[in-house]
Each structure stands twice: as structure tokens, then as C-alpha cells.
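In the block that follows, a single chain appears as C-alpha cells, in the form predicted on its own.
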Amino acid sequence: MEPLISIDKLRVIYNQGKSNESRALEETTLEIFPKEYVIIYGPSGCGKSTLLYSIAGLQKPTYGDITINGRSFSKMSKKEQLELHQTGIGLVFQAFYLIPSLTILDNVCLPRVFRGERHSDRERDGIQALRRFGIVEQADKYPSQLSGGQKQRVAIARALINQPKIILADEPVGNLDSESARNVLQILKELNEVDQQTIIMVTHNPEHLAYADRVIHMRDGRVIKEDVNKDKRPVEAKKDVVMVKEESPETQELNVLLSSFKSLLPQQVDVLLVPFKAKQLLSHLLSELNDEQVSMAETLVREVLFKNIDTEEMKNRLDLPYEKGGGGWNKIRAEHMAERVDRMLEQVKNLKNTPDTSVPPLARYFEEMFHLNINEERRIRLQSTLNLRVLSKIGQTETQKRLDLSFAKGGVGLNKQTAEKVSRELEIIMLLKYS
């Protein structure tokens, strides 16, 4: 596998030969491979933004060269450079740079305007991008009407509208509160893990470093070391690096969840867990809906799990027509969905806040939800089985067996279909509880 980006002995010197000469980069050599998430880290003034802008082609090197997809910047024609900027690279800045006189939708579609594409085509894709990031209802508003976190989502949607393979982000959460910052970082991680886009982000915040596959440390215009959290490079490229041991799932609870949800990977536990939760919860609750209705619902459930909206807001937006940025559901279905999510989240809250007393209410929840007509002895068996699963002493398969096993043989004595439904819903609740 060839590197996607190669930086060869790059130097950037401002005002060269003058009394106020300043050296921003010194002999920087670096390779970045496809699908990597690389963070360039260091204090203010260390040259990290200069390096990012050089990769973007916005800063001309004084010496050295940069190659992207095997093409040297210095040998590209202006037309080739323009094509790379329009379709190959997406830029996200700390300051958003949205045009205040344009609507949110027009801001997102702006890169497509410069390519002369049809109005209907770019608006369709713009709406789709806004819907993905949970801000489609803001399409007709102006930047001044949005929060900082919403503006950065718009900026990311704009950077993605031409489907570039490389996203360059310069301190993208520097102007955001902690909750909005976390949401934006989640989005970038998902773009890398799910969409397989190469992410290169500049930051001075050490709390962000865990998101990256590889961290490039800079000081005084030089790369001083790199740390590796997850190596996506070919074997021959892995030389002279400081390795950081990748954390493996150590808790018994996570191991049990991994056995229940085969598509949940250990690396998803950090930032992809909430999107995974939303997808699993929706697939558990929904049927007979088209892909667009499910997609919008998944976005809204994700917002609920991120605590950006509550279930009442989710219900109202699910009931809106799809063309107005809603889910296109009917009112009864939306109310039923909101009620189910509310009740499941209430069980999650009990398990987290009052674990010692949470099993009896959980048993009552299943009795009501699945109309279990059981006597006191079977109820005690049900609570015992639930308690074992809550403590991660058993997994989904054993839970289902105990629920299905006849009372005479020591089980709860539910029928097979009900036992399967209860055990599956319990796994969703346990997944939602995990953090």
C-alpha cells in the first residue's frame, strides 16, 4: 500500500533573508496512509497548522515537496490543483467560515455551485448531508441563528459535499463547549471508521489524542515523535515509532456485550458506541418502515442518546413530513416510539443510578411489556436470571435458556419466542447502560 500523502524534507520560512525571518517548519518528513486518522499535536506556534495548510496546498513550501495520491504539488497544473481542492480534500476550520448572507443549505451546497452542477442535484445532496448530521431542520436558517456546535456540523457537511477522501481539520472544536466538541469529534471518528475517510486533525488539547490512530508530536517546527494507538500502515512503513499499547476490552461487562453484538468492535467502544447503540435500538424497535424513515429516526435517536434533544422533541420531529426535515411517520407511531425509548432509558437510568434495587423494577418492566402472566415463584426466578445478566455473570444465550427452561427444571418457564424477545430487549438495555 502506497502512502496517500508523502511529505519530503518540508521547510517553510517566512520573510526569508530578512531581519524578521521566521522558520515555521524545519526538515519535516512524514507519510500518511489511506483510512488513517492522524492528529498533529503540539503547543501554539509549533508549526502544526503550517504543516496542515501545506498539505492542503494553501501554504507554499520554501523547500521540499508534498505528494498526494502519487502527484507532486509542485508539478501540478493550476487546473489539477483546483480539482484536488474541490473533490480530493475537505477543509474544516476552527472559525467555521460560513457565509452569513446565505442559508445553511446554500452554505453546504456552495462547493457544488463552483462546479456548475444542477440546482436540484446539489440541494438533494445538501439535504442528505444535513440530515446525516441531525441539522436538516436548520436548512432554511442563517448562520447567526445556529449554535457553535450546529455551525461546525454545517462546516463539516460542506467539507463533505464533494465526497473527498481526505478531511483536514484545524482545531475544529476550539470554539465549542465541551458537549458540542465531543459531538464533533464523534462525527470525525465516524467518518474515519465508517466512511473510511482519511482524517488529519490539528489540536493542542491532549484530551483529543485518544481519537487518533496515530499522533504526530511537534515542537519548534519539527516532528519530535509519534505515538501509535492503532496502526493502519503496511508492515514495511512501521519503523522507528514509539508504540502505545492499544487498550483491549478488560471489563467483564464489555466482554459479555461483545459476545451478544457480534458487529460491535472493541475500537467502537470509545466514540462509535452511541451511533452503534442508536442503530441497534432502532433495528430492535422498528419494522415496516422505508429506509429514509429509518435513517431519520436513527439520527434522532442518536441525538437523544447524545442528550442534544429529549424524547418529546424526537416524537415531534418524527411526526413532521419528510420533506420538512422530519421522519415522515404518523403521530401514533411516533408517540409509541417515544414511549418505548423513554421506558427503556428509564430502566437504563435505574441500572446506573440504583444498581442494588434495579432488578425488581426491571422484572416488572418485562412483565408489563411482554404481558407475562407469572406467579410469585416464577417472578423470583425471573429476577434471579435478570440479576445474573445485570452482573454480567451470564450472557444472552444463557439468559434465554434460563427464561425458556421449564419451571420444573429450574427455569422461568416462558415460551421460546417470549424468552427470545425478553433476552434480546435485555441486551439492548445493557448496551445502552454501557459507557
Ligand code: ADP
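Positions refer to the first chain, counted from 1. Heads up, when I say rigid core I mean the largest set of C-alphas that superpose within 1.5 Å between the two forms. Note that this is a predicted model, so its numbers are computed, not measured. What changes on going to the form predicted together with ligand ADP:
Relative to the superposed core, F366 shifts its CA atom by 2 Å or more between these two forms.
Q186 is not among the residues whose C-alpha shifts by 2 Å or more between these two forms once the rigid core is aligned; its shift stays under 2 Å. Once the cores line up, the CA of P206 ends up less than 2 angstroms apart between these two forms.
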Second form
Amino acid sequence: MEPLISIDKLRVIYNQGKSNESRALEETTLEIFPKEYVIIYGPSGCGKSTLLYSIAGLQKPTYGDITINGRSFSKMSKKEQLELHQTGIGLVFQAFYLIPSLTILDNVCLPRVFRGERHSDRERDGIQALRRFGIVEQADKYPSQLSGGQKQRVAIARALINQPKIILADEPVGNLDSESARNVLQILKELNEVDQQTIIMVTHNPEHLAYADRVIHMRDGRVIKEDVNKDKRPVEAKKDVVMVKEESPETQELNVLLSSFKSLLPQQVDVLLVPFKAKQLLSHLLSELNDEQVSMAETLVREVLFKNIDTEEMKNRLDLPYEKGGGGWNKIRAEHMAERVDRMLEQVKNLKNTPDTSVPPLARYFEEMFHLNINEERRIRLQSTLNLRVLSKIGQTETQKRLDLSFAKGGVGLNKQTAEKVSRELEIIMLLKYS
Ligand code: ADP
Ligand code: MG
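The form predicted together with ligand ADP is what I need now, so please give it after the form predicted on its own.
Let's see the whole complex now, leading with the same chain.
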């Protein structure tokens, strides 16, 4: 696998030869691979932005070269450079750089205005991008009417409108409150994980580091070390790397949970847990909806888990049409969903508040929810299996096995699909409980 971006002995000196000469970047060599999420981290003034703008082609190297997709900047024609800027790279800045006199929708569509395509095509894509980031209701407003977090989501939508392969973000949440920051960081994470986009983000905030696959540490214009959270590079590129030791999670409980949710890294537990929970809960509850319906619902479930709204409001908003910023679901489905979430959260609450007596009601919940129809003996087996899982004595696989195994062989004797559904739902409940 070839690197997507190769930085070869790059140096940047501002005002070279003048009295105010500033050596922003000492010799830097770096490779970035497709689908990686890389964070460039270091204190103010260490050269992070200079490196990022060099990759964007906005800052000319004083020495050295940069190659993107096998094409070196030094050999690119003007036309190729323009093409790269228009469709190859999306840029997101700390200051959002929205145009105050244009509506939100026009701001988002701006990068496509000069491409000679139909107005309606452009607007359709613009609306879709706004919807994805939960800001479609703002389409006709002007930037001054939006909060900082909303503006940054607009800026991200704009950066994505030409479907670039690479997203470069310079301190994108530097000006946002922590809640909006988390929201924007989660969007970037999703773009990487779901849309497989390559992301390079600059930050000086250590709390952000867990989001990335790889962290490049800079100091005084140099790369001083590199940490790998999740290695996406080909084997031959993995030399000379300082691996971050995965911190051993304090509790047995968390370990067991992590084995059920493999894409969750221990380092992500603090920062990503709520959005992650929302995603898991949702993908568990609905498998038959389209992407848009799911992404709006995900936003709403997230809000419920953050306790910004209750399930009643979630229900009402799921039921609203897309055009009004809702989920575009029908009423019956929205009600069903709200009730499911409510009942699951009730189990979560019981497990948290009254752990000693929570298993019998939990067993009852599963019996009702999955129409188990079992006799007293098997009910006791069910309770003892649930109890083992709740105490983290066994994990999901073992739980499922015991639920599935026939009564004669010591199991509960549910059918295979039901055993799988029950054990999966129990994992979600355990995940929701963990906080
Ligand atoms: P960071 O993004 O890590 O804060 P920068 O890349 O912006 O760092 O800056 C690195 C160094 O280069 C700093 O000392 C800064 O003062 C200097 N610098 C940045 N941009 C310019 C410029 N356009 N002209 C002169 N010096 C600059
Ligand atoms: Mg900077």
C-alpha cells in the first residue's frame, strides 16, 4: 500500500534571509496512509499549522517536497493544483470562515458554484450534508444567527461538499464549548470510521488524542515522537514506532464489555462513550431503516443519553418530517422506538440503583420483550445466567451459549436467534449502565 501523503524532508522558513526570519518547520519526513486519522499535537508556535498548510498546498516548502496520491507538488501543473484544492482536500479552520452575507445553504454549496453544474443538484447535496450534521433547520438562516458549534458543523459540511478524500482540520474545536467540541469531534470521527475519509487534525488539547489512530507529537518545528492507538498502516511502514500501552481498564466489568464491543478502544471510553452508546443502542434497535433516518435518530438518542431531552421529546422529533428537521419516521414507529428506549433505560436504572435485586425484573423484562414463555425451572436458569453476566463473571459469548443450550444440558433452552437477541440486548444494557 502506497502512502496517500508523503512529506519528504520538508522545511519551511518564513521571511528567509530577512531580520525577521522564522524557522517554522525543521526537516520533517512523514507518511500518511489512506483512511488514517492522524492528529498533529504540540504547543502553540511549534509549527503545526505550517505543516498542515504545507500539506494543503497553501504554504510553499522552502526545502523538500510533498507528494499526494503519487503526484509531487513540485511537479504539479497549476491546473492539477487547482483540482487538488477543489476536490481532493477539504479544509476546516478554527475560525469558521463563513460568508456573513450568504445563507447557510449557500455557504455550504459555495465550493461547487464554480463547477458549472445544475443549481438544483448542488442544493440537493447541500441540504443532504446539512441534514447529516443536524443543522438542516438552519439552511435559510445567516451565519450570525448560529451558535459556534453549529457554524463549525456548517464549515465541515462545506469542506465535504466536493467529497474530498482528505480532510485537514486546524484546531477545529479551539473556539467551542466542550459539548459542541465533543459533537464536532464525533462528526470527524464518524467521517473517518464510517466514510473512510483520511483525516489530519491539528490540536494542542491532550483530551482529543484518543480520537486519532496515530498522534504525531511536535515541538520547536520538529516531530519528536509518534503514538499509535490503532495501526492502519501496512506492515513495512511500522518501523521505529513508540507504541502507546493500552491502559489496563480498572474494572473487570469494563474489560468484559470491551470484548463485546471490539471497535471501542479503552482510551476512547471517557470521550466517546455517550455517542458510542447511542450508536450501539440504535443499531441494535433498528436494522431496517435507511441511512438518513438512522443518522437523525442517532442524534436524538445521543441527546437522550446526554439527558438534554427525554424520550417523549425524542418521539415527537422522530415523528417530524425531514424538512422540519425531524427523523421522518412514522408515528407508530417513533412511539415504538421511544417505548423500547424507555424500557431499556428502566433496566439500566434498576441495575445501577438496586444491583442486588435487579436480576428478577431484568429476567421478566426479557421474558416479556422476547415472548420467552418459559416455566419456573427455566426462569431460574435464565436468572442465574443473567446474574453471571451482570457480575461480569461471563461475557457475551458465554451468556449466549448458556441461553441457547438445552435445559437437559444445563442451559436455558431458548432458540438460537432468541439467545442471540437477548444476549446482545443485555450487552447494550450493560454498556448503557457503564458511565
Ligand atoms: P502552531 O500552529 O503550532 O501554533 P505555526 O505553524 O502557526 O505554529 O507557527 C510556527 C512558527 O512560525 C511560529 O514561531 C510562528 O510565529 C511562525 N509563523 C507562522 N506563520 C508565519 C508567517 N506567516 N510569517 C512569519 N512567521 C510565521
Ligand atoms: Mg496553529
